[in-house]
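Single chain ahead, by itself, as structure tokens, in the form predicted on its own.
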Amino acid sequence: MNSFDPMIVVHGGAGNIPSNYEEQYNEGVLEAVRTGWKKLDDTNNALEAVVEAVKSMEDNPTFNAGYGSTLTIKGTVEMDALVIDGSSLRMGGVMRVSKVKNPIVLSKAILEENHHVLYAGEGAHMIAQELGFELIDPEQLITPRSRDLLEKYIKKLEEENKNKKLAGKTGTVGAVAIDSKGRLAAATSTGGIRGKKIGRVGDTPIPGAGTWADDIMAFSATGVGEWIIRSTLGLRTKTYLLSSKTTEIALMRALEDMKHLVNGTAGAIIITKEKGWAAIHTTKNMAWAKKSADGELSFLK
């Protein structure tokens, strides 16, 4: 049997990152990654390590997933997470849930109880009390500056009447990784755009979409989720990886063609056994951080 040399990598969201707040994205992924590496180290499963990175994530209210989530336009939390065991294809993912910390851990609970694949609203709130997760208020959720952000984002379609984006919070939160038995897996978690309608479900927990795994490649891409959905960005670079000679040309590819098809930009972590890894974004910056033993990287440094 092939042995492989792990590596696990992470992204806290593509977009508009503004300045003053680069340095606090840069040690959210550092530590994310690092807290993932450190579980890949002690447990060599891909799966174990993906979720407790994004799970870093999830409790940093720097980003858009569990703490800190942004906000639908009724001020409330509705947040969609997946993760995927790409050696087995099972997966394990929730939509519109506002009563759990985190969402990726109970996403991997639902995983390894093999029954559904995926659960929505409150009966995503139910299994989670079967699995023995405890329900907590969603206002432990909501942070100050998601607030304000929300506050800003309603001030200026009331005096531009259209959808505008303003710097804050961007994308979504991920993570790809492979251990040393080739196991591929890939974990993404997020709060949504600002300002979403009640009931909106964008890509992140939609299979081929936002996130991905397989025995060939893992992906969690970041961005529009309409966007992202309408040009299947993960299963459209699983294809072009199957006939580029490395995994930049495929992934660039598959973003080139979501700008031709929809008009979309977006940003994309990618590991896969053959061809290496990459994280590259069309917007105007993403969060990144990658692992292994070589040393680590990060999108500041």
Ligand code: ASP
The other form holds:
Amino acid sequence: MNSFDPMIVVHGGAGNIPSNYEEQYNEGVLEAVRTGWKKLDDTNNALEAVVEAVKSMEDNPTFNAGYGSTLTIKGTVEMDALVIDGSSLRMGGVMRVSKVKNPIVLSKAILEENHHVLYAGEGAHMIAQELGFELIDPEQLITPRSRDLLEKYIKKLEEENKNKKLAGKTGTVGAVAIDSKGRLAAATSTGGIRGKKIGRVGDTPIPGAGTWADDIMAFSATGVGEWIIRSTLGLRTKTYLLSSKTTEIALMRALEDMKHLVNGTAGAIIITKEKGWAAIHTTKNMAWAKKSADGELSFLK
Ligand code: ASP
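Having displayed the form predicted on its own, please output the structure of the form predicted in complex with the ligand.
Expanding to the full complex; the earlier chain stays at the top.
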């Protein structure tokens, strides 16, 4: 059996990272990629590694996932997450959860239960309890920064009367990995986009849109979910991958399509079995980091 070089790539969201926060984002993605790498080293299991990396960013208030999630227009938290084990196509995900500290860990438990793939809202809280998760007060997930950003957003909306633009209110987290057996996995977790309406679900928990993994590639996207869903970014990238020389070309072609089709921008990380990896964005920036036996890289260097 072939042996593959293990690798993990993470992202901490695309969009508009304020320059005074760049260091914080960089430290956060580096911490996540190191945590994920350690798990990959200990278990040689891509699935375990991506969950560990994403959990680290859910616990870090810098990022829009778990603690520090962006808020709905009503000032509440509604998080989405999905994890896919590419080698078995087992998946687990949640939509609109607010009472769980780590949506990605719950998603993994749903994947392992191997019954339904996706749970939403109260049903997700019920399955969480069944699976032994402690439910928390949603207020515990709200940081002063996310409240402040929502207030500013609402003020801006009022000033502009009705702002239809969706960009610049993003910051999901995600991870992709390959282990030495060539197993690929992807995990993504998000608070969604700032000021979203109650009930809105983004691209993150939609297989083939914001998250995908199979025996060819593992993919995690960030950006405005509506654009990512409408252009089926994950599966579009996979289609291009089959006919492109490199992973960069495939992802760039999919992102170019997105511009033409829905006039949108996004970012994504991807690891493939045969054609390497890529971290590319058409948004202003994207925080990411990569680690393998060769060393580590991040978006600031
Ligand atoms: N893709 C996420 C969503 O639309 C947001 C983000 O990437 O920041 O829910």
